[in-house]
Amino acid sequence: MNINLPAIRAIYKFEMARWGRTFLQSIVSPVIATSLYFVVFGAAIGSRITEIDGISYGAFIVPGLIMLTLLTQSVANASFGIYFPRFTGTIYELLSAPISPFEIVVGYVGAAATKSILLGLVILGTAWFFVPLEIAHPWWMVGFLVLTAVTFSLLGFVIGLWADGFEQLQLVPLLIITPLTFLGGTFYSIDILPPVWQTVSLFNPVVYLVSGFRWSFFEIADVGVGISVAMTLFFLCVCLVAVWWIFKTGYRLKS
């Protein structure tokens, strides 16, 4: 199969340029939000919870904060990126061009994942100003970062194709992704929960993402790192199947 690299590059560069035009919203806002999280959770709660599993509370929440930004931004960037051509009608020009669905997905999802990864690294750099950090497994950290960004960018791509309006575009991130992230061990270990709620938490897919990512920093995890990788790959496969089905059937693309 011949891959149309110029087409992929054109979509990728267009999406990255659009992101660059909203620098304050794209970069500065997450940094300010992260700083506020450190002030509120790190100072207020950290004064009461000094350590978790031998890790200072301020450092403990860093992987969760990065994952919170990664998940929400991946979904938001990818969903808006593909929804806007649908909204303006330019998607029909894209679909009629000599470019395959695979190349369209790579261009949009690749750009969304790149934005999210860069934001994650910015959040990591910001965290170093507040707490001392050591990353036990940097390559695992990068692997989780990339895998999660790609997976949730694919989810955002699906949401962008499904949404009928800007209200629906915000529905899933606000009502599902963000609550699951806050309840997925972002600011705490599920080991401190009562046994019943520990079991309930295991049905939250974000728990596996945060747990695996935190393991790459501190070698502590709520679930096994192998299970975290398997669950992330499973969700990635589900998103890939959903994208394949949409292009196969033309769902939301032909109307």
Given for the second form:
Amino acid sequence: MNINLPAIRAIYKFEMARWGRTFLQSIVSPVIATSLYFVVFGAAIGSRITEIDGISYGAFIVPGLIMLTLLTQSVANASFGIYFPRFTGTIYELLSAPISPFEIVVGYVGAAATKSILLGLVILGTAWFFVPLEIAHPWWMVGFLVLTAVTFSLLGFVIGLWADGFEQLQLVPLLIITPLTFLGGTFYSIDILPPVWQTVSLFNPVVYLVSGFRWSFFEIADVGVGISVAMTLFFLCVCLVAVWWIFKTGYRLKS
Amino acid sequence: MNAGPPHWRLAPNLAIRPFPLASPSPMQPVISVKNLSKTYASGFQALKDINLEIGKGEIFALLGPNGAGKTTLISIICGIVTPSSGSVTVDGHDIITDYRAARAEIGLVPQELTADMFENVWSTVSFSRGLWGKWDNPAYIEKVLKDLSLWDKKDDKLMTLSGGMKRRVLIAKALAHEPTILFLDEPTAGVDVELRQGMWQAVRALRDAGVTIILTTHYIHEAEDMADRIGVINKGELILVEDKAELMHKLGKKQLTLQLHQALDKVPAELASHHLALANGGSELIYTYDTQGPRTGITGLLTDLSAAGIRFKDLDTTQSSLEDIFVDLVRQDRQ
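Next up, the form predicted together with its partner chain. The previous block was the form predicted on its own.
Below: every chain and molecule of the assembly, starting with the one above.
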């Protein structure tokens, strides 16, 4: 199979370099934000909350906080990465280069996923300063981390291709991703919700991500691990189909 | 520009419409456009049944007024715009079914100054090389930057460069993968005279190195200086493709201006057969003649002037430029 490896490398390197240029915004601010979550939810509020399934509240929220960062950063990085060339007009190079849609996606989504995985690991490291942690299934943890980062980077890529302005670029993360993450069991177990809201929560895809990820840490989960993996893969497929359709039709890319 | 005198007409073999096919390229065609049309979603038909062949190693200038379809044609060949119908091959490779091989040959300098303003010159040029499937070659990038007088700016961010410098960076990006075909869409727009001349020197050097160059420009004298062949596009139709020297020869007109000792009120009746025009308050007589004709008629005119007792103190000849020809072509196409 003929793959334009130098092109994938060029895009990946370009995107990673852009990340490096905005180091403060890219790394320091998520770390500070996470530390604040630990101070507010872990120390201040957490001290008044009893253990959940035998896990201290401070430790319980760690997987959720990592997921929160992973989802928002994946979407933000990937959407901005592809939207910016569209905004400045440099997209002409991507469209006129001997590069396939698959290679473009691998370059941009690969870079966005790498950034958010690294950030997720930085958040995990930060969490160790606040709470003692043991990871029951480290490989599953890494698996969920990678799968989620890739899936939401793909979603971000779709948003970056769809958006027709910076407002639209912010719209989906602000109005959909963040609420779904906060309502997806990041800071609580959905078992503590009234039955009706437990059912409603099952329509929230983030519940499956957080639940599966939390299981890899503490072997406790709101839904079965198999269902979590299946739902994540399903969402990955939906994003892949959307990207495939955009490149096939040239939607918002070619006139 | 004034319309040509009555006796000046397009040669019959260059009648504006219908113009079924471009004149064949004298060289081996490297780009072949067949029955290409483009209608945008808005319903605007930007290109109508374009047929064109561009020879290997030539400089082809595409001229046309704003909105004529120049950029659409270039964008389709480069893969940025999807054609509605027709086909394009680049070095024998179809631009849709064999796009990798076709695009690998092409470098494009776009009309707009679009660049990653936060990147430095070196990294943005290297990025372009990678996109086109070539691994790093610092020595080659260094040569490109030096050829375009950008070497001392290699670490500068694009946002700090002048418009002319940015334009040269775009050229460097287009050359980064060693293309055999270079598209220059209005490359000298907003570039000062000195830089412009340097740029054309670089373009000539590329042509000498065997690179095929297709350019659009608003500065028609540049096309006149640079191009081997000229294509004129108007309202989406390719109304003429011709060897530049041939075009100038066929459509060029020459004028003889005689500065008279005494101004005339009107052209004397005995000189009517020469189709003379008076100018500058009657102090100048203008005679327009066909450069292709077997006789220019100048000898007869001077004889008749002498017989009519009209004396002149000086004379001057001028030849129409490509710009004059272009304006006439477009005007006739509108009518």
